[in-house]
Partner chain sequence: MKPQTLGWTLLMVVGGAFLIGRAVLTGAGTVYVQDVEIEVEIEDEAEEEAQVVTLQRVEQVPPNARSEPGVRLSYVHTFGLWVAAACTLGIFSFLWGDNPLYKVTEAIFVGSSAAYAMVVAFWSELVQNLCGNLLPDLMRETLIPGLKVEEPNLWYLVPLVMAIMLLWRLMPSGGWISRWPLAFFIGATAGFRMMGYLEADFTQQISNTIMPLIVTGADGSFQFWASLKNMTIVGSVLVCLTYFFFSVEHTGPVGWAARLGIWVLMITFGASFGYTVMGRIALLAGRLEFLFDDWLWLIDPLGRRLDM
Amino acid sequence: MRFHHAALILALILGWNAMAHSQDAPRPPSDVIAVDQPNDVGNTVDVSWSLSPDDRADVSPRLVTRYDVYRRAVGEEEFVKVGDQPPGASTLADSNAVRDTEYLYQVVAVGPDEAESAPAAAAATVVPRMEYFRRDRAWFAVIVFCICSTVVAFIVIARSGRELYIRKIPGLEAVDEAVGRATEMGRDCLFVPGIMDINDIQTVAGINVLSRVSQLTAEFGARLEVPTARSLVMTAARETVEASYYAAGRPDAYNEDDIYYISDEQFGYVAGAMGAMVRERPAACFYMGVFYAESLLLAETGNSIGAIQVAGTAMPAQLPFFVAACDYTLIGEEFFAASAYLSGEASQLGSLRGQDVGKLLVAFLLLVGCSAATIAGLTDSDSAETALTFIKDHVLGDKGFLP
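Okay, now the structure: that chain only, the form predicted alone.
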């Protein structure tokens, strides 16, 4: 009799445990929807669903611990897990989809003891596709079109013969003075094109200035020395100087040995250039290109020999040294505008003016954005917040070009 009572109690306990465990499995979510994410490259699908009835915010603790999202390519047999979300979440962006592939998605609610609900009915098939035009970046396209149109318009105006106003840049005006002074003193000119290779835009800008300097030395009869740190820069400098001498009608005065290679090693090159400065004592020194720790070494050496010095670079950390030790310094944009300024070519001058208008437009947008942010922060204005969000997302591109 006792044995039957014990068996009955054990059966009741097992049945109660089984019932308890069966209750751990949450009820499934519903209404699974999968859509291709707009304005992307075709690799993202947005999946959404209705929460499980057991996922209730007013119940603590919640029964649902997460939602597992699965996908299956049409033609394959098994679903593959692509991500999971915590209780209360009802969306997931699957960013690992393959473009132009048809998919099915299903969502499973998982309980505290890893008990899974039945999968929700699979969403209708979806095919992620790439959009070639981002509609949310239409304002960015308008800005680009305006800037490009302005550049083209100023180029046409410049080619028509109308004179365009370009602000005087003292550092470039001083190039003629420096070369003339070296000629009067019967001493050389030294041009240092930086330490980076020809693929750096600052080196290219420096070579453009070298063209003007070599043209002046050819006309005035002064000697020009160009030590380089890269072989390709040496080749480009030789071609540039030779072309300038031919254009000036003095090809016989060109000496390619005056444009020479020292070393790729930073301070080895600087030591060689400084040695040339101390030996030759040039009357004019030009530093145009990329410079690092060697900027002050070169400028102080040139200052010690009494040379007139003109420097130009877009390296912010080196500009203070050049400003302190050189007579004239081209700062940032002035350095890149040197080619158009010195050549006077219509297409370059028109492009320079068009870019200035583009900078004014961007500055205006930044001013409007800062004003909107200030007003929104001080007054909690909904209209200012809306304007700020629009500028960030659609004009300035805070979300980036790709998802």
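Here the rigid core means the biggest group of C-alpha atoms that line up within 1.5 Å when the two forms are laid on top of each other. Residue numbers count along the first chain shown, from 1. Owing to the predicted nature of the structure, the values given are computational and were not obtained by experimental measurement. What changes on going to the form predicted together with the partner chain:
In the core-superposed comparison between the two forms, the C-alpha atom of Glu116 has shifted by at least 2 angstroms. A displacement of 2 angstroms or greater separates the C-alpha positions of Pro170 between the two forms, with the rigid core held in common.
With the core held fixed, Gly180 shows a CA shift below 2 Å between the two forms.
Okay, that is the form predicted alone; can I get the form predicted together with the partner chain now?
Just the single chain follows, nothing else.
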């Protein structure tokens, strides 16, 4: 009985479809081209076509409502639909192809009431292949290699005992001064290592500064409080501070509970930290790490309790508040440099020098690129144009190693 119904419906659909074909099915698209997407794992075929002549934006209702893309592996009977695109679109990336299989693609324009055009097939079959190396990223690989090797080279040089000059970073004295003031007043120091986890390099830099601050508090005998937003940061901070107190010969003065975790949630953490500030009234506050909206909340609360404040962050958005509300601020890369400077480790100073070489590379590329662009704009020099496209599209772009 069921079968009977189904057959009847099928017959109706087929018949109706055939009628629709003859009446209002759109004309098919043309020039279907299927090519293997370069530089991929071999699972994507880029299909493109020219729009059906009936696909016009100025006709309403539209005569083409979508394009269906079908594919068939050579050797199989049936075409399988792999995706559809809205009218006006003429490309589709089929990312579900199987590597090294030969496919034939066809595109059908579909009109209102699902009336399908005749299929337009791609002229040639396509075989998706996997490349062994992403040629579009060749120059990028070279740049990565250059930067990495310079950093490594300078680390090696620094470790071999050669003195590397790093300019004095203003604001580091501010750290010493602040701890001194807090000790004089007999009040605490508060250190906020930002709200991100230990896998953020700014947090790591902050912990380096913390090691300096805790050395000072251990020497001077001031209490140091470190509220953290991440449990892993808490552990790292505890280990760092403990080591400083041992080094200063005052392990008895180290209190694990002064370095505590509040909450992973940003404002939960800030609420807790602000509460601690107004209750303990520290005389010196340090904010070193990643900060978001809490920067101003912390800095203003610190201001209201009259604390000396020193901040350091590479978060561009939060720098204005620290610059305005704190007594001293380490801006962006200065913060990393300060942390390297304080750690005094040869490797840290070496990597700083490596970064400077990176900046020289930027300046060089900018000067060459801008000169080429200017010359190319002023004269109709072909060589300047070639140089410009080479730098922009190849060295800094994704057009491959050579033109």
